[in-house]
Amino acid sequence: MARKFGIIGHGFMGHEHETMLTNFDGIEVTAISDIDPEQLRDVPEGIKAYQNASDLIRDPEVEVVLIAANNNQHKKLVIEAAEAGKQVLCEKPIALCLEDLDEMEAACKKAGVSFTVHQQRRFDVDFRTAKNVFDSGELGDLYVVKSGLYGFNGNMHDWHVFMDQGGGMLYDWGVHLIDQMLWMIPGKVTQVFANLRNVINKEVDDYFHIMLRFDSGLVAEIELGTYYLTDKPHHFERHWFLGGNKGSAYIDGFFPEGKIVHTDGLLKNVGGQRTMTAAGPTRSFGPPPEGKLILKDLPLADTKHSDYFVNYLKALDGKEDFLVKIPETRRVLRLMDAVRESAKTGKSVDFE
């Protein structure tokens, strides 16, 4: 029997959820709410439209409340839905601070309802491909993992440009990119160093560069820039690099292209030989001799964002654990606090 969902917030993400879930086996979207009546004009026939979120929450048909409203509304709506006995699924960021998350989790536990966050980018093909490489051990002992996302438009849209609404790129894409790193790389993060900037936006961050040092010695780098001007034909670029003592891998694009790269003899001592390049003589950075690089295809992942809801339904039925657990979201929020502290002080921050 289909689980009946109500979606609060019918902006961009609300529409995305509506499109996906109205065609998803095992889910029936029965109600949608938005405070802006213009956003309700295209609610499909047969789905109830509410301008007041409380009316949707009180709807006896709604079993699962999916919250896709502005970030600063998450706490109020999660608590209200929990107190009404609804299963609670909230868009990221789950909360704007740790204290809010604690109150939200306490309300859900008291009501005996499930509570998780929509982190569908754990199913991004580029990320899962990078994770496949990471998990394979083929690169040996990894010393660096880099994740980059670059766009040209700079200006953000709608409420995302306002700090009091929970705007800014750290709350937007940053939550996803940090979550991906923490979910992929085991161990504790011992230090955080970050640069967080308002490049062309007045109130909110639109650039960040985050370095995470893990207790294994591995360093993860996350960089996002919304104002990376380039003449490349793509709207935005996604890049990964993984480096280990037995090889490297590069993964470019959301539907990735790239290779795993090994060497045949390049790591051996070359007896002081030098190569003349355009940059001058070098022993370390000359072009590799023909045949010395061994290229392998990437282990491309076969995932899609709808896989999130496959797990979600099974978890509601007690057949699996929820993919995204509240302690994991709490760790992301804590790390974001460390990012802000490091950016403010210009110093690294001890973490775990």
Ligand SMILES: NC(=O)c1ccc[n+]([C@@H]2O[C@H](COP(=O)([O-])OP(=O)(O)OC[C@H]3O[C@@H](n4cnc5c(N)ncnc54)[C@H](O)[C@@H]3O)[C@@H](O)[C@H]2O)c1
Second form
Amino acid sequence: MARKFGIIGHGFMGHEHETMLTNFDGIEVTAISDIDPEQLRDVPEGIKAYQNASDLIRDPEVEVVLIAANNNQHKKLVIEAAEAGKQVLCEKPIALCLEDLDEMEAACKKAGVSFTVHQQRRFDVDFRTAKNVFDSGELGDLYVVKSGLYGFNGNMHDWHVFMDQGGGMLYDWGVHLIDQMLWMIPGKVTQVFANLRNVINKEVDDYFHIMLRFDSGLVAEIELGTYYLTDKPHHFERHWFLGGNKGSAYIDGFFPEGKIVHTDGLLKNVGGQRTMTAAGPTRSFGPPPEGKLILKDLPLADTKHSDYFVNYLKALDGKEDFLVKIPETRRVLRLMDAVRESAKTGKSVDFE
Ligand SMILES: NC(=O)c1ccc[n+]([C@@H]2O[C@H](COP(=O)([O-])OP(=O)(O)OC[C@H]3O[C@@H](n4cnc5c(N)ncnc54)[C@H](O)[C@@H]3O)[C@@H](O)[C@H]2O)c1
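Take the protein just shown as the form predicted alone and give its structure as the form predicted together with the named molecule.
Full assembly next; the chain just shown is listed first.
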């Protein structure tokens, strides 16, 4: 029997969900809601359209309520859906603050319904390729993992420019980028240092640079720039760098290109070679001598966003745990608070 989904919010992400889930084995989209009647014009035949989300939530046919409305709507819609006894699946960010998340979780627990968040970027091919390299251990002891995402137009679209709607890049991609790091790297984050800026937007953040120090000594660095102008090819995409004492890996692009890079011996065995540069001679920062670097292909991941719903359905049937657990989302929100505090004070924040 297919699980019957109702989608609240038929904007960008609501349409993505509708397209993916109407063709998904084990799911039937039975209803869609949007407060804006324009967004209901293209609801496919056979799917009920409601302008009022409460009507969708009360519809006895709807079993799972998938919330894809503006960020500031998540709390009230999650609580209303839980109180109506529906399974609750919410878009990220799960909540705007920890207090809201506590209330939402309590409502779901009280009603005895499931509650998780749509963080399908755990299945991004670039991220999972980086995670494959990380998990393989072949880079030795890692000292740094960098994740970067860069765009050029700076202005965020629609409600994302308004603070009271839950706008800004930290609530947008920030949630995914932080979640990816925390899911990949084990151990405690002992300290957080961050720069969070409104570069060209008045109300909301559009640039951040976050450093997370783990108890292992590894530092994870996450940088996102929306107004990051350059004409370098391949720039407006995704970048990873993993550095360890036995090698490095670089991973560029959403469908990633890159290599794992080793050397044929430890650096102390490499004779100092004098290279003349425009900045004078150097023995440490010239190009590597011929044959010193050993390149390996990346262990490309074979993942797709629809994998998220494969897990979701199994978890609803009690066959697996939900991939994204509420304590993990709470940790991301807490970390975002630490980012804001560090950016405000200019100091690092003790974390875990
Ligand atoms: N997981 C992802 O990769 C991803 C990507 C994009 C957006 N999102 C999330 O999806 C959500 C929607 O973002 P978007 O970019 O699609 O925004 P959007 O503006 O394109 O769509 C939101 C829609 O919700 C409707 N809406 C607002 N309040 C409502 C209510 N109370 N009842 C019914 N409809 C309501 C709006 O009219 C709008 O059509 C956000 O939480 C966002 O963070 C997630």
